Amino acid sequence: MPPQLIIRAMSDIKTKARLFVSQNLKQGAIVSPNPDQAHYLMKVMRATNGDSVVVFNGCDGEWRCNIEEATKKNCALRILEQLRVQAPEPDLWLAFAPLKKSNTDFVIEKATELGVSRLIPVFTEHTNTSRVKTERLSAIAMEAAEQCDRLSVPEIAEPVDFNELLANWPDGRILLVPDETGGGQSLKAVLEKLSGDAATSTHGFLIGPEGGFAPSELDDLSKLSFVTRVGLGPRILRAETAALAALSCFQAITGDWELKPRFNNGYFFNARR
């Protein structure tokens, strides 16, 4: 059976929530939700002993559990059966200049939904914020992964500056950089050329800040063999829009959008806690 298929139809299971846990997962094991998850289950979802919860940890697939030892503040989860084996996901990175206010949160959430495997905050010359709380961003990514049915949570890297990102960029990973000045090739055309070797090559995007890249940064990018500057059409896009547009194009042309979502009987997991 292909790994992306469900071992048991979710339509047969009524669940209270879908949670990411850090413990190893196997049949019969007991796992403990963290305090925030326990509060969500017991206070928000009003779960009780015997209710089902779906869990995943990014490496052991997805499992159905039953709630045991439920109290007002805590509970234990006994693993009953595996629903999905771990499936490969696109190895797609997103490096981005942090944005003001809630826009960074928005990028993290939507990039997680779009299948990004690693997110890297990058300080450029025109970046408008100097603080990034990676723990908060990791929590946002975890909740987005729980809700969107993926089997992993993207890594949130520690922030780096522009020059450090380029100096340490891995060999063999293509870096696609949307260029609002019009100096890039059509993203669609670039991705169609790359689609033939998408299974064996790795990719990343670098999204500039709200004020755009500095001329010196564009010059530095143009000198690097692993960088391809791309265009996102005739309109100037906000930074968060550019990130979503680029990722959506990638997934549609070279990514995993040919796969179908699993049938879950219309259940929409986990409103934001």
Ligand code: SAM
Contents of the next structure:
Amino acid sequence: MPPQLIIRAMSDIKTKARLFVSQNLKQGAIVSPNPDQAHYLMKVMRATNGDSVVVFNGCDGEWRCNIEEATKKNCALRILEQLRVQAPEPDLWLAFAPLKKSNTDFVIEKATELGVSRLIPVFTEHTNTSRVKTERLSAIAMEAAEQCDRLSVPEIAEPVDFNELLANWPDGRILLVPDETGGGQSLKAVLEKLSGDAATSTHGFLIGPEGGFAPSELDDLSKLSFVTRVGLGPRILRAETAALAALSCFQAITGDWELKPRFNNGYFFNARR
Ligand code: SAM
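Next up, the form predicted together with the ligand, please; the one we just looked at was the form predicted on its own.
Let's see the whole complex now, leading with the same chain.
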């Protein structure tokens, strides 16, 4: 983590939790945990007045707070000092065909840990899930962001269908589509080429459903200038594995895996669930 981002080392702060809050963050302000967070602090972590909590909101950096007005069920968080300034994070999108509930949850949690900025559920011809609860997925993304020490929570977009996604895909953003039929280029070669212009272009992946892309969908994709089909090796990966593998390759080859975690004393935050 570049030193200029860290204002205060965490090593000497014993904090009860790291929480995402929606309020503005500035010294002396009071912020309130949501009911789920209050339950976690007061019932699970048995926090009391004077305990420290770390908060972030996705735009004002990260701050240390003190617990005040603690009751059995709730508390107030008074902001004391800034620990980190807000830093730019990768602008990497993941569009994916919704999967069976637990597998979609898995994709949301892991994609958050892997630094995506936006997740877009996409209904393709072979998608066999018809409903997506974006509110529940946002809660999963929030807890994963709290746990993995990010300074932002990825946006969970409302679901769209395949044609709508492509029709509204933003200019200048490259769409990488893992194509299980072998029609893609080597992901490594594509990403190494992208490294050169990573600063100027933005990127996203589109992962197909358990049943794969329909031939007509692959045909449509091959006609689009902003689409590059890529391969993920000789084995057929489950959709959730493909998402993880593609994002990991991206971060390793052209993303932010050059940066280091902040903690050197093994001090990590437990996920709330
Ligand atoms: N229906 C396909 C089959 O059984 O052959 C499998 C689809 S796979 C479970 C789901 C998605 O993961 C694919 O649409 C593709 O986006 C991605 N994927 C899986 N394995 C891949 C590979 N070896 N190369 C490229 N993409 C892959």
